[in-house]
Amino acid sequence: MNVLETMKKCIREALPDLDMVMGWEQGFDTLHATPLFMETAEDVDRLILGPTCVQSLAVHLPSLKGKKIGVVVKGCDSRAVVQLLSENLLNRENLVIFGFGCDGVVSLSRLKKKLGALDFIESAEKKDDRLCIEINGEQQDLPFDDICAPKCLTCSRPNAIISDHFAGPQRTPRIPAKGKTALEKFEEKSLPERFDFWKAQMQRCVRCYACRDSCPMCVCRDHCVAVSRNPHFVSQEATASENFMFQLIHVMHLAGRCVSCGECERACPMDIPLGLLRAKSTEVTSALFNQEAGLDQEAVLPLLSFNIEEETIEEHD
């Protein structure tokens, strides 16, 4: 029995005791997946697993608190679940987690840069380390590393960290290729160059809030500071300065909480490299507090705890 059939079997057995199980199904073509909310055994038949299952389903969990929910997760998705549990935003007794090992997911943004417009996809299948696509009657055979999400190239946790049911074999973590990371390359620029870069990016932002709405750790959308008028910290004008203010607030609210799922950058319709901002915040908080988000259900957020002296901060030198 393959991974998909094993997963379907586990879900069918658990479904009678649940309100629903969240997974993925094929979207309008074989290159696109969309969230699937399974309430009946017939719904389970539509479940798919593979490189097109890019969305983090954990984003829906806080709004379903109080219901008995099942959720299918890959490694990065499971980190979001762990982090939400550690913040008491989910009830573990009401959650059934179906985990599997992930071989990486497709980045439509990178794929478009390779192929141009993705008009009509007749088929898309991952074979070993390549993605085979038939588009407009033409076959395309692409190295998967060239079109996968950037997070997949350095993924150290491809398997679900937490699960009640695990389908298929464990996957081997990726060994990062030698060379500098995107953040290290960016920080080689001078401060004026970096500031000019972000000004240009923020001028392109249309303040659609897709980055916020896709973030599994951004849980206060109904009371978001970006749309609040009391207090009124930031306007809704789509100017570079106001956009930057919104993004910096978002980054600070994720300090010590970001699980590096990349959903903000994936969802951005303007292809703004928001991951750079989150990566810097994660680098600083990890170095200061020696803690990585989404790995320990019992962990206390660094910015919600207090020590008279932090082990990693040399304040007397």
The other form holds:
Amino acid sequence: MNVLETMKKCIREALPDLDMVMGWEQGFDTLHATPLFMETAEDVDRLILGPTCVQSLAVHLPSLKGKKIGVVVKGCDSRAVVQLLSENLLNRENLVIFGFGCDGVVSLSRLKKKLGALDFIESAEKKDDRLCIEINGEQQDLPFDDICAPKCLTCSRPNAIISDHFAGPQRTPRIPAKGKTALEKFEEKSLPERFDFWKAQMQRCVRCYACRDSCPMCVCRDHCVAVSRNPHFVSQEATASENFMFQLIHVMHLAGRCVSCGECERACPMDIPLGLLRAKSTEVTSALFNQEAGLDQEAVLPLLSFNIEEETIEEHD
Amino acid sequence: MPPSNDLKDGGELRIIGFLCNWCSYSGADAAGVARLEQPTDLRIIRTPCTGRIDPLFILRALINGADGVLVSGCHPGDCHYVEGNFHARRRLETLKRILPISGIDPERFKYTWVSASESGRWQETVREFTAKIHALGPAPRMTDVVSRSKDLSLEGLLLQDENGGA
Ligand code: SF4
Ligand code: SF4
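For comparison with the form predicted on its own, please write out the form predicted together with the partner chain.
All chains and molecules follow, beginning with the one already shown.
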């Protein structure tokens, strides 16, 4: 039995005890997947697993707290589940986790950049380390590394790190390609250059909040401080400075909690490289508190705890 | 006023101070009572505790055009609420280290500890920090108009195409 069939079987068996299981189904063409909310055995037939299953379904879990929910997770998605559990935002007893070993997902932004436009795709299929795609009657065969999500290039945890059912074989983590990361390259720029870069990027932001809404760790929803009038940290004006303030709120609220899933950057319709800010925050909190989010269910949030003597913080007196 | 805040254009800069009520605010008050001369660029906002200072206060001030932000509270271990400044220390240090990625000069933000009896130390802190901010000059503003055309030299970063992700 292949991975998909094994997964479907697991879900069908578990479904009677659950309110719903979340997975993916094909969207309007073979390149786009869309979340699938399975309530009946027939729904399970539509499940797909593969390089188009880009969304992290963990984002829906906190709002479903109280229901009995199943969720299909890739390696990166599973870290969000672990982090949500560690913050007591989910009940483990009400959750059934269906894990599998992920082989990388596509980045529609990178693909679009390669192909110019992404109109209707007749077929898209991953064959070993290539993506074969038929677009406007033309066959294209692209190296997967050129069009996969950036996070997949350096992914060290392709297998769900927490699961009740694991379908198919464990994948071997890939050895990250040599060379500088985007963050390292960005940090070669001077401070004024960085500031101007963000100024230009923030003028492009349309404040759609897709970055926030796709973030599995952004759980405040309607109570988000970015839209509250009291306190009024940021105005609704979509100017560069207000947009930047909003981004930095996201970064600060995610410090020590961000699981590096890349959903914010993927969801951004303006292709703003939001991952740079998150990568920096992760680097900082890992160095300061020697802990990475989403790996340990028992972990305490670093910014909700302290040591009387902080080894990593220079005393200021 | 000593000529320490003599900007070339003659103006003061905008420095925001967030001070805890129990130590640093009293220290600053004592410095005033003792007539310890200080530059006048600093605008002080009194908070109950450094633990009350959300890092967003500092970011908001910097993005709204403050040229510098100074945070000061009780020395670690002396917090009126026992552990407020221990929490603050982690938050402020995290913010300080994240700031450079935004392009905001981390030197424009300083946090320190000054007790109610250290009026001399307060004077020194204000003098030093003000001098530093004057050396850096007015902060660049997000609101300054820049062209909407893309900065080509940074284009390659947009999709992190070479060598992969962040
Ligand atoms: S900030 Fe971005 S990378 Fe971090 S958890 Fe949220 S969506 Fe994922
Ligand atoms: S997803 Fe992009 S455009 Fe939308 S609010 Fe976030 S940064 Fe702005």
